[in-house]
Amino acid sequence: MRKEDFELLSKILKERSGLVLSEDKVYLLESRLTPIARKKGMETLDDLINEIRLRRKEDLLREVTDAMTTNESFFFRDNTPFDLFKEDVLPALMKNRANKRLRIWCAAASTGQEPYSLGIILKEMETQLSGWKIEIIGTDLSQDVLDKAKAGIYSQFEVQRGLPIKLLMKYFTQAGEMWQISEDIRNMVTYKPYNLLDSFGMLGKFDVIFCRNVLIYFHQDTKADVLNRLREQMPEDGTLFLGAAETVLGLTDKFKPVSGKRGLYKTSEYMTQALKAG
């Protein structure tokens, strides 16, 4: 790929998604755009190059995007953050909200499986939380992974992926080689297309924010302004899960790392408070 090509996509993609790509990266720019323009009945992917040089169509531009900031997802993925959540951010809630209410966001869902993951957790937890409003937005940037997400379908492979078996076949119906989730879990999410440049506000306050293995894609200062808006987005009290590659050291001083949990984030005023508690 010439560098003028390689430069042109780099910044559109990051003037659309935030997403950085480093030089390294053309084998992955050309290994996601090539199917493009073999769909598009182009010989070459240096065809679908110029045709976004010369026109600027916004359905290419969007196809491009979602084709380079679409990223792989499994069921409880890394395991830590579901544990953690299970057994310490909900006990939390559940004793501390009166009003029995959590807001949850899954802020990169992609196909589902995060927060299915999270309606799992708490739909094998319904005895407990009776009489509780729960409500679980899933976002991303891609309707086309939004799509999936909402149908909740899955492959062998996808279910094989961090699923237990027991979990399988209590929550999901075999069609053929594919895996439907039940109704009663996808009715639990909604989902949203949302990308993490525009502001937060019409999408309310959330107690717990799962933020993981997206903000790696962006540059230092996309990361600080994404995390500072998210802490805007939570009680004094929120959570806030990255992934095991991220962190907020850095980047801003709004989140503290709790100790010896990682991927776990609290505001830096709930931990100011539980530090001089003691």
The other form holds:
Amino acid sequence: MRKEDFELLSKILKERSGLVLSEDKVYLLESRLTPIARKKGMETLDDLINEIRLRRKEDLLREVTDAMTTNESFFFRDNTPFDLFKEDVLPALMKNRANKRLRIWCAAASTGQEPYSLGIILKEMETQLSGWKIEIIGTDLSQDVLDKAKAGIYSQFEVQRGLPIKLLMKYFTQAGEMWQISEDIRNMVTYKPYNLLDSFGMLGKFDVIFCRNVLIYFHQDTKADVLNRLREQMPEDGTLFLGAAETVLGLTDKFKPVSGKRGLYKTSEYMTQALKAG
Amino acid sequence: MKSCLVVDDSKVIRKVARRILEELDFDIREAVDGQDALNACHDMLPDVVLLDWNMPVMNGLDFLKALRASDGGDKPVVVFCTTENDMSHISAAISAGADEYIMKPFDREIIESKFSQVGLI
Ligand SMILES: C[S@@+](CC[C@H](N)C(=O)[O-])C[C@H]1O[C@@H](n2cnc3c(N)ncnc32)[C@H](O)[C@@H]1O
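Now that we've seen the form predicted alone, could you pull up the form predicted in complex with the partner chain?
Complete assembly follows, chain above in first position.
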């Protein structure tokens, strides 16, 4: 691939999704974009790049961006964050929210495994949570993954990664080779397309934000910017969960890690108060 | 080191499972059917049994029932690993005392995920 083509594509990707591509990822561009060229009846990737350069058609740019993002997800990914949510974050919120309302945001929801894992946890605690109104919002840049999330239909391979068999038995029905999560759980989650690069003003405040395994693809400045703006979407005692390979350290001082609680971050104000209170 | 008894009538599957589980630091024994597995358990109870369903002589479900009814047989963790992938088979296995259930085809990631759910890794 020519240098100017690589630069064009990486600029488009960075602007539209925040994704940074280093030059050693040329093979990824080639392997993921060539099928799009073929589908459009073009001979080579060069034709596709020329088309982009000439016309910059919105749907084509969207398709290209979608193809380059990594959508992999699984149920109860890494376990710890979900254990912490259930055993630590939720009990504290149940004590501190007199209005019995909670809002949870999965900011890179992908195909739904993360919000549905939370839905299952909440469903399992139904009796303790009776009278509570809990909203789970799942957003993602890609409409395709959100469509899949809404349908809640997963392959045999997908339901075996992270999901205990007893939860599969309880919350899924079999449809041929596929498994669909129950309507009860599906109805607990609202999905909408949302770009993390856009202003979050419209979304309101959340008690808990899961923003996992997406910042890792971004440039340092973009990571910092997103983290700073996520802070604005939560009250002082809000909680942020990041992916196992992600951190706030060196990016923002608005959040602090909590020792002994991997992947969990609290606001700096909250940590200062907690320190004073001993 | 934890011990795992791999029960499958297919030599190929036993070999693949052995390779994955040895990398996960398990000590492996093999059995070719349910009866063979019962004998192996009689010699020494493993920490975990990776269990196929359809096998000659004695199938996996009958093995599981016999194991659970035997002395100390409630201890080993039993993980089914079978091509039977419908809800009725899964329910039957869990009611008979299986702890987890893998639907074939499996790979390293699935084994790892399931074994860590039952606290073996
Ligand atoms: C690897 S998945 C993470 C899924 C889930 N959070 C998890 O941890 O398993 C990353 C998701 O981030 C989405 N994404 C990438 N850039 C984004 C952006 N700028 N705004 C919103 N979502 C984005 C991708 O479409 C993809 O579905």
